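The chain below stands alone and is given in structure tokens; this is the form predicted alone.
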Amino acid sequence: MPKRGCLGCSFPVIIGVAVIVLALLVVSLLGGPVGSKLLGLVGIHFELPAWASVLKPEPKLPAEAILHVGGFLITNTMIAAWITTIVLVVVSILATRRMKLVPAGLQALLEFVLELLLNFCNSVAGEKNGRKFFPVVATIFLFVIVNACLSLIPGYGSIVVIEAGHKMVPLLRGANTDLNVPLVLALFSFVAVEYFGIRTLKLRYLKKFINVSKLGSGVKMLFMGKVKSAFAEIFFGIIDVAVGLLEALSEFIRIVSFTFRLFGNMTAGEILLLIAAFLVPWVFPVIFYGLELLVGLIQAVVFGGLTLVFLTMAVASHDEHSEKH
């Protein structure tokens, strides 16, 4: 019997498939731009085959539009969002509707995943908010992670339509690498911490925005003819209301905040691959796709984390903070 190598294969078929991945490395390497230049100047002219080569990349920041609905415009990324809501909603279908107490198949995976979502929850907030939070956290973490992973299925970008003027443009595009998808991820991230803020601890929440007791309770003291408190008194309320209005303002810079970090790091990678597969075909990109995913994971878990955490800070009065401190 042949000797086992790694995975359950013998080391022949190892070797065979780690020169045949070198040839093709090589090949591509070769006939990339960075390849071909390297043989143009020792006189070799060496192209790959049209089917092979890579078109030349042009990243563009804003999305491309596919159709025109009266006024409304409907954008590659909008298709590749809706088509993200297609998958999850399949996927959930089917790995619900016939539900076993032993889960198998993509029902045990779907509970898998869902359950280290809800443990994260319940770690960071507790059992009792962990629960409310868990649909706030989960509908983020999948739509990124899975608008993450189907815009690096090969050929998701390459297929390309006529839009008006004759331009060729892609069909689909990774929405997280659309300013607009993660701008409306923040916006879904910053009404649901302030609707459970308030709904938790009711005007008590907007305490920490609008507190102008200590500054009425001054001015009070001050017609009472008790100058020296009043202005200490005044001189604190000016401070809380200052941190009130810091405090709002933090609130609406975690939207800038979130916006960006996401589409800038899906974009940079998009980028990333783009280039490297057009200087590099075929082979070489492989390695970035993982770095890809990792970063789409790492994107998602960040997105749900905080909003995890923003969440948890919004139902905690100002009592509690004071006494843990």
Contents of the next structure:
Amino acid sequence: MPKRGCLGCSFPVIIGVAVIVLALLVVSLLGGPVGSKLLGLVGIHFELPAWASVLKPEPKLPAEAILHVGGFLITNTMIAAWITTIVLVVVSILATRRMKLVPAGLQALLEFVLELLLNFCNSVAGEKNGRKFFPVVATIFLFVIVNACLSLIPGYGSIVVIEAGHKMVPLLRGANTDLNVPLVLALFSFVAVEYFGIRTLKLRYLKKFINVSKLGSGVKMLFMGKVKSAFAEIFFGIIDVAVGLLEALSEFIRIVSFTFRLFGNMTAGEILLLIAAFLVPWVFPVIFYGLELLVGLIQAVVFGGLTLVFLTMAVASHDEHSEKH
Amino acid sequence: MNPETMNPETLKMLAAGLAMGLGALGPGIGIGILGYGAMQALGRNPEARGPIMTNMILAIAFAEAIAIYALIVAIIIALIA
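Switch from the form predicted alone to the form predicted in complex with its partner chain and print that structure.
Let us now look at the entire complex, which starts with that chain.
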């Protein structure tokens, strides 16, 4: 016999909860800044009490400093980054302390996540390279997603310390909402790409950026007297050099786009949550919390996946590629 | 336009709004095209729902990043500059 009810509750309970949630939504919609302005036009004055309303957010782009140690600033995003690292390390230690052949609990969860990542690496880069790239990709993925999820814990940004200037500063703030942390991740990915490229292809890797072979042969032809074909060769040689320069440039532009994609998404999410909580204090922000969970996952996949694709492109030999086709 | 109302603050807000609005135009069209393509693919091949969904979301994340750049510019104009 199928159980009556929905989500494990009987219908009256569900309906009651839905009514309460809807009532809260309507009250906060009317009592929030938008609703009270609109009602004020009609001549009704209705505002939420002070304890229930949220102060107008003042989003700040640079991370705020918490401590000064010598000449060194410790910002709230740095503390969040350390917490992320500590969480990852502690969870890994707890999961691998008593490893079993048939995993259960935390170990099973971790193995599931890592196996998904490893399969992803293998499917993009192939068996041999996938295992080599896995540490880089998994580190970036786990850092970004754990960081994004941690900063969504209720109360994360509410712990406030008072700085020297009598200014309230949140103690914790998602590490990727500071431009420096995504920049570090992007540089890490950049260095990994160049390292694997040079290690696998040796000097041939640099040929992708400095391609003067055609230009050289064109100049040689010019001296040998084959003027007509020499000019064509030199022309294509110059194009090759320009293409190489563009390749090198795009390598650096990657850093910028990596950085701003992650930073922008995380910062926009943070500001969106603040503003949603300000406009309609109750119920409404929950939707955006769900959205931000998804955004954190997608950004982690994008950052890790793009790093993986660039790594794969870097180790793919140019000559081998053209021979295949 | 009355020159007295065009103080720097007004222009700043105008600039921030324009930056975000115009910057969201392209990504909006792009995401629309992506959704169109994904729906068509889904209609032709409903079994491939999983891969289509994943790839669509990934591609949307790339298109959305452009709008996010515009958002950063708008925030910088409105709050910092």
